[in-house]
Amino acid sequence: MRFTVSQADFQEAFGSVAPVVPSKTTLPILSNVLMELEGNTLRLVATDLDVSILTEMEVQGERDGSLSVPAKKIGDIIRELEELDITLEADEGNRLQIIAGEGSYQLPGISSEDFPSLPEFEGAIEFSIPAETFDRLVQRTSFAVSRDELRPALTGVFLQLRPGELRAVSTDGHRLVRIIDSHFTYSGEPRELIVPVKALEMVRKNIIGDEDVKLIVGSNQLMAKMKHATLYSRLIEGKYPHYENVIPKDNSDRLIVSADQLARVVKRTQIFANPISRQVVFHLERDQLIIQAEDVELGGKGKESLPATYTGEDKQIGYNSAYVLELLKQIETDEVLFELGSTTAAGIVRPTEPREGEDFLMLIMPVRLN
């Protein structure tokens, strides 16, 4: 295998597959990405057996053949070399030389007949989502998936498909997300899917431009075509929770505040919370709300208080200040909508203006007070 490439090409195409390769594995395989040329075709490969991804890329190619190198190092040493032409070859002994300006590397390799095949893959289902309606989807459910690896369902973003209807939720127990896209085309017999976070957010960053996402889902895989990458994902196993039980119906307390200033306040207030619990307690009063936070072992006390529409009796909720935070980055009005029910109910937050043709809320568990 060799062949010339300009290296702002090389390492965009390379950047678009790497990030699925783990950081840590006990199949030294894993850490490779496979690169193989055919005629002037160079295809990059890389998995970890849960998530794969593939892109394509024009070359100038002089040999045709194949070899999978270290991701890692091969990453390392081409974003260092800017602005220049770059000649890859490959040899027998599956050794990877790169040659560029006045210098040269060398890698080992590691036979790509040792590199683990794509899936086969039979489709039952497509359908196709908007790159827009997919980066929002995607960013507004995976800060909130768990990472306790105890509760498999739960570290996936759960997809319903519905006639006119596309749901998307995640949660990890202290936090939910829930969106209700109603523009969504889709005629099929409803389905639901639980998908890893890798795989979206992998799909998120190698969309371009405003392409649709074309989604294929078989029996227990999914399949994700864009432009210029293909991903394959194994879905996640398990029966999701029902979300809709915990999600409450009579919270009729409403607070309405800005947004970006409780953002502002809970930042600066928080610093004096326990660094455990990191708890910041809402005083909800008719025309303004306080923020409060303490950390009582070491003497340390932060408050301040914000001017706010408040519609119900006074009150004291605690909440992780880290879980507010979170939430209060995905609310894209100047002013955002909570809906509250007694200390110890979650509390609903919303835009306090929905897009058309979304429902979006988020819903967010107090802590115990101190």
Given for the second form:
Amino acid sequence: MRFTVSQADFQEAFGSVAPVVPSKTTLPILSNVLMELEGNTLRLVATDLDVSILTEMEVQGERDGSLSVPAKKIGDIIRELEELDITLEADEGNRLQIIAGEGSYQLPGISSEDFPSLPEFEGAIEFSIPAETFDRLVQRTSFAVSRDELRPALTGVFLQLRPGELRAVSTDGHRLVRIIDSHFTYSGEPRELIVPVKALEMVRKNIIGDEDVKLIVGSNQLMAKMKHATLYSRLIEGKYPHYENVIPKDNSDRLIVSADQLARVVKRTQIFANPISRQVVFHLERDQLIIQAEDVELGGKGKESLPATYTGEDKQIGYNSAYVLELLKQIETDEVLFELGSTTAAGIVRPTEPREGEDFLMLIMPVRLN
Amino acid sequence: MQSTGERLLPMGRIQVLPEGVANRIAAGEVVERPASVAKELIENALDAEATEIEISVKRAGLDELMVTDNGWGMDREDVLLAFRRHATSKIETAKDLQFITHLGFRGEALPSIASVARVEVLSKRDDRDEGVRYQVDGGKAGESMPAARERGTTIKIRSLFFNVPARRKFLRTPATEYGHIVTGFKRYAVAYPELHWKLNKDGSEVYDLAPTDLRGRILQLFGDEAASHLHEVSERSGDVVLSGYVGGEGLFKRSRGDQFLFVNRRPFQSSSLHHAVVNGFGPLIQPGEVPFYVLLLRLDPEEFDVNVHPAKHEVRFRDESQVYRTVLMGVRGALGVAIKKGDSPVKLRPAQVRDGRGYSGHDLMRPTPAGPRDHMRELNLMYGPRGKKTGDSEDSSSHLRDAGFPDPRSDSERQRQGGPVIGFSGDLSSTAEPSAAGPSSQQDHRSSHSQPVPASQAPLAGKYDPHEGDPLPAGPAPDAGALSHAAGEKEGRPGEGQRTNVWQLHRTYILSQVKSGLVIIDQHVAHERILYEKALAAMRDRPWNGQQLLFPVAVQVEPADAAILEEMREGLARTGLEIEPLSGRDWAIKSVPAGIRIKNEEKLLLEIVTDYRNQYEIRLDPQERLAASFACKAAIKAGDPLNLDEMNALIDELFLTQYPFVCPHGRPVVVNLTLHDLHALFGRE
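Coords for the form predicted together with the partner chain, given the form predicted on its own:
Now the complete complex, all chains and molecules, led by this one.
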């Protein structure tokens, strides 16, 4: 394998696959990026076995061939190079030679034969999502997925495909996000899938401009086609919980407050919360919201009130401040609406004005105050 | 021997033991070496109720050993009698032997000594007008003659073993022999802190110990640094009363030496009780390390027998196991209390009190001038009496305040009130500014929010300065200040409670730089300790908040375990873990303890049930068992990654627990490598 490529192009292409490379792995080959040259097309592949990504680029090919090379090393050197064009060449001993102006660098690779092959893919369902929608869906949902590997279903984003409607849901059991996009152009059979959050994040990162992302769903896989890259992901098996059941129907107490101001008040008061539980208490009173935090063990407390519109009974609800702040980050309107029920039941958080064609709500579970 | 004791009594105070008594005392060699001579003479002085005892040695007592006291003194009859074998002023009949409370009861000391040395006595009895001088040379009595002297006795021993070449041959070097004398001197000086003690060596003063209390005496002998390592022991079990001090890590030694045991003020040695002490330290002490201790047992003279060996180093107790238990419990209690006060016995050394004058140094052999005793009194005030007097009304924070634990609630308060603040030298919470910045800039970060401290008080509020009074010689090695500098600058967040020089190692240990070196914390057991105490507190008085779950977690248990769940249910609910029976074997978890990263609620609950079921620790009550199971299973595990905030919070909370150094199962939580240890590892010292 031997080719010459512009340093900038190569760096860009490399940068789109490199994030898939797992930072820690027991399988050394997964730390590598596969390079395959066919004519003037160079293909770069990275995988962590769950998620694989492939990108192709034009190079000046001289000799076809392939080799896998350590992603970290090659990323580092490419970034540092100043030459416009660089030549990469693999030798018989699986070494990669990088020639850039007066510099020549060599690093050991691993034969491409040892690199995991891309999954055989047979798509059954195909649909497209506009880049902007996809971006929003992922951004709104990814923060709330669970990190609990023992409950894999919750570690992904739940997608429900219905004719004319796409729902994306994520939850870690303490909070939940549901976003319904009613601009969805889909006319096939309803389908539900749980996608690893990493796959969605990778697609999001690789979207260029306002292209549509084409998604193809197989029996247990998903393929995302973008202009410059293709991503394959295993789907998470398992049953997603019946989230609709936990969305309260009759939370009649309504709190409307400036999202930005609330976030700033919570940020301030939570400094005085116990650093582990990070609990803040919302004192709900007519036309006033008091946020209070106290660290009983270590001492210190904070309290601040802010104007709010509240209709409902006076009450106190405890929340994990980190959850509150994350939720508020997702609010694009000036004000945020809380629809609350009992002090131990889920509260609904949503923008005061829904976006056109989008139904967006979040749930937050309180902390029972003893 | 003659049975003339009773007849002689009105004449002089020294009596000759009735023969029966003499025979019941095992004959033995009393005089082994200069130190044993010194010991005998000291005991005589003590028996004479002296308040000032001075020992002077020349060439380790081989040339001359002199003991001067201001006790009763002797008149001529007393002196003559004293040099007769088995003359003693202390025991009159065999029956009295059972009630030995005096030290030198054997009455054989002076004649024995006199038989192997040149002895000169100068004494004046308090009720006589003039004194007496008397000489004995290798047992050959000389003339007694009147002499002038204040009340008291001086006994000068010269040319010890001059007539026993064999014995002389077995003596060690003067340095060794002197060492034995010092050890003996210290024992008595510690046992009788209310007396004035002096030790002179070859014409120069080594110790001049003004009367004080036990703690003060320890500081006089071992330097003021010892203060921060001392933990008071106070224990009573039946008739056995134990008091004294044990030393924390800063006083650990590699070999024995500074261990003091007394029974009714009589020094003795006991490997069994030494074991009890070490056992009491448990995991706080590493194998090979020997703790410092001064322990005084008080018990009925009938309960022990000192008449085991003529040198009287050993004591036999009637109920040895009770004494053992008392010592064990006493030491544990002391360390427990110490830990509760935030005044850690191991590794994390509380800083010395600042008195504005700096420290008097740490030369163990150097007598402390009178001055620092004021500061010692302050210390006593700060530490306060143990437990009993602190009263129930005080909350735990006041304990912490008293002990100078960096209690965020009270630092500023304390400073406003003035007075010394005992810092925490292993201060994990400070990012350790470069020490060159001076003491005032080393204030506790927490106090920097508070009112300005008057300049005169600033040093008091300062943190322990690594350069001052640190028992580790800074030497040419990089000092703590320089080391922390780099780490501190990296992510300096001044004024915030964040330490940045904290690292996670192999997702198992937390490493943190402290001024004394490096602290290594086992993250799992540390969290377990925290959770255990929290869970227990939650069950007993302050229930924990429960993070409600969107999806109640269904758990299926063995039928036999359903009963256990019922039993645990209320306690668990108070820790925030609410469970609810659904039907038959099915239960639901409705909430989890807020602030605990619980990965899998179902697994947690099942593990708690199993652990609880399998616990056979009968000493624990059900709440403690539940707390232990809960803590063990809910705690973060080895392998869990922690971010800086989490590590900081863990450390903060750990040091707010009662026993931060031992996990509920008895494993160590914190290990410290002092700079000294590190330097040693790298051959720097």
